[in-house]
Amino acid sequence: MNQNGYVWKRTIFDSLMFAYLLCVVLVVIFDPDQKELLDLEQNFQVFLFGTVIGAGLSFLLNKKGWKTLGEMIFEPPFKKAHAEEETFWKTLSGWQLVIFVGVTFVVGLVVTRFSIYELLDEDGFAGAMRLFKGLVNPNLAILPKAVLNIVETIFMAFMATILAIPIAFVLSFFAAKNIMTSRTGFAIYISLRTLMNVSRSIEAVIWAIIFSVWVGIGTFAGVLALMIHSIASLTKQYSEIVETVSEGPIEGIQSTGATKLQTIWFAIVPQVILPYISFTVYRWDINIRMATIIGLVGGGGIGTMLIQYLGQAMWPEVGTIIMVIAFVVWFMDTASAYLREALK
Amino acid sequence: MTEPILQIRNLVKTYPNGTQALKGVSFDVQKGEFLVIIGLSGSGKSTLLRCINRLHDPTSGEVLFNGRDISQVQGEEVRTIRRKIAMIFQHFNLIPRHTVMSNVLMGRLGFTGTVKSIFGFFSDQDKNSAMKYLELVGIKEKAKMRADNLSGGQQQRVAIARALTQNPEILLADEPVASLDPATCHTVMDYLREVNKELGITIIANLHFLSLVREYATRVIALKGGEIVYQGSPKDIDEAWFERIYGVGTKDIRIN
């Protein structure tokens, strides 16, 4: 094993941090205008310059025995074992962390335009109070419609989950390292994992926008979006369960002359079925919440109803809808927790 | 003398990490023998058994089963030889959530089509033979219990029944009693002897205790560091040999 592989991680970590701090300092010193801030090419070059300097600095400091934050985080366990205890303000890494968090907090205040003045502004506060009054005095006249819509949302989540289960079930075995042992198998494993990670890192809301262009705005687009996201998540979770199964029963079944498919069905499936159900119930629970959000961008259901009333500033109606959503989310959350507990 | 049922020739197994588990092992097994392999943990005993039924692929050398080299066969042929060379394990390797009967029927997987077996369609003949072998190992009345509700000794007997429903010619036993208490130990070994004597199935077993070896084995092979250091009758293993196999200063533990 290469025990110095961590040096790469350490160097990248330190150099990115240095480049970031350098950029902050440069912005403060030169106070660039809008045009200069939008010059991506030049700014990228500055950042790159920073990483190069940072990498060199990190390398030099660590060589001189000054432990950088990257070294602290990524150093392998055998080096951590005989590290000397030092109070944090006597170490370089400690100062590095303090400066990083401090600078980021200040930059954060500026970037997000954090303003105590506006938070305490009287007119604004009065507006918010009108909204709250509406929320606590819900207009129950639209309750039947809200119930009908949340049923739609629940079914959207249900359909997305149901459709995702068989696909994720099959894919999970191809995404499990202990099953894909051959060379071609490993290639399938890697490409499937990458594909799943990519589709998972695209938010369900983005998928909903993509599908509403494809199949038109509405519930169907929402179901497809949730389905893609569920397949990716369930495949990952299922395959991690498959990777933890015990080898014994697999050998036992193999030794009878069983086929690969029989081995999976008789040795692996019994071991994974309960955790699978547990994760699936949880996924349905998550999908109901996501379906609400997806409705906001035109995915149908209660979310779409909510955004309509929100746009017209009809607060009592919004209050009713929020009440219904809160109840269903609470109920599903509790029910799925009890179910998962019982399935352990 | 008839042709040996199994001939091992210069068997070498090197693991991908470079460990040489077997360094050129050669021996013959006659039909009907109760051959016991002894040796320390890591001496290559388990690897040897797994190279015979191809749970592991040998690096080089030959494994002649009924005169035919099976060390490099692939796919369908591997499954055929696994059907004929059954195996039981130290940790029984049953499916805990399935019933005893269902576990025993898994011995028929190699003979049953994949789709048929997944939907649980085993022939009446298969079910009868499963019941027959459960009776042979004395746990017929437990057939409908879940396998994980049985004691260790009972689970190993279920595993023997599963192996027998394969109608094997050879039964490999990888430390079959290593995780059992001394009393159950003898019960399981007695059943193995019965299988050997009554059904005429050749047995190759890995064992730890010399007292068990003396009682049950018809012949013994000792492995050390992936090489054979002793081959012969179990009665001829004396203190000196014992020290050579297990290292100086060790004493045999008796199980009675």
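Here the rigid core means the biggest group of C-alpha atoms that line up within 1.5 Å when the two forms are laid on top of each other. Positions refer to the first chain, counted from 1. Quantities reported herein were computed from a predicted structural model and do not represent experimental measurements. Compared with the form predicted on its own:
- Residue 96 is among the residues whose C-alpha shifts by 2 Å or more between the two forms once the rigid core is aligned.
- Core-superposed comparison between the two forms: the CA of residue 70 exceeds or equals a 2 Å shift.
- Domain rotation between the two forms, with the chain taken as two rigid parts and C-alpha atoms superposed, amounts to 13 degrees for the smaller part.
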Second form
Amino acid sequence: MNQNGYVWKRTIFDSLMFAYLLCVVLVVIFDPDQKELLDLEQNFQVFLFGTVIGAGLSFLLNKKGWKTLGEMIFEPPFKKAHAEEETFWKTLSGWQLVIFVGVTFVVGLVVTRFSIYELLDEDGFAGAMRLFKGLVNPNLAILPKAVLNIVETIFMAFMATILAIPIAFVLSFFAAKNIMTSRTGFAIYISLRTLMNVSRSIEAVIWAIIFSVWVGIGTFAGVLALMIHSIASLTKQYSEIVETVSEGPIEGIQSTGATKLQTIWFAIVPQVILPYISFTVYRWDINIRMATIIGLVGGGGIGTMLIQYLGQAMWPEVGTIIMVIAFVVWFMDTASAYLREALK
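The structure above corresponds to the form predicted together with its partner chain; please provide the structure of the form predicted on its own.
If you are looking for partners or other molecules, they are not here, because only the chain is given.
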């Protein structure tokens, strides 16, 4: 990391943190109403002012020898090697981190309206107990139908994972920074990483809604939704594995005059294949859990059955479905854990 890059990262991190803390302080002092909070132009100006002040503070504090949190995180290895050991509580960065986490926790309590009083309310608790009594007294008459639907859900997860593997495998090499070293390669790397991040940020439930409109409600829409999300997630995981491979085999293959493709196939693929398999098994495990959820929005499988009984408040039937889902998730989690352990 060059000196300018390190300073810029440190300054940007510190400026955003200081701006965030400033905004929290201003909200506490002035207690703005909803209309004022929705004034994006004014809020942006305040945040921009905070980032400028924060950047100046970061520069001055670090110049005076007070190491900020940004300095601690982005400090180059050669500076860390020569830095003196300091007690966490006696450093500016330590207190900065404590204040940031503390303020964020308090803000979180306010934003989420967290209330112990409502949690312990007797009427609410009594209502929840009535629901639990229905859930723990399942109606086993619908068990055969639930088993049939959970089998459908398992195959949805399987098909989504199998279809995602070859696509993610190929894309992972284009999304690895240590392979895409040229200018054109770096542009492809940035574009692909951005596309995968956007795809991954859209939850599988949203994809299921989109594909339910596109191809109709059912398991096919669920498979497509899980496949898109799996491609984005596996590409990220696979590419990060590629970026951590040992350089020795790569240099050895390149010294023989091998092409780029030969270098990848003979030097990189053998190093990543076992971690790839482990992550793929874990992804299938995740897809089984997600498949039970996307059925709630038309993705097929046992989720569709679950939402039908939930809508009618048929709690014993819901209890049966939850029991089946819990058993399958437990079984697949245990099986995948043993399989991943065997692949290490």
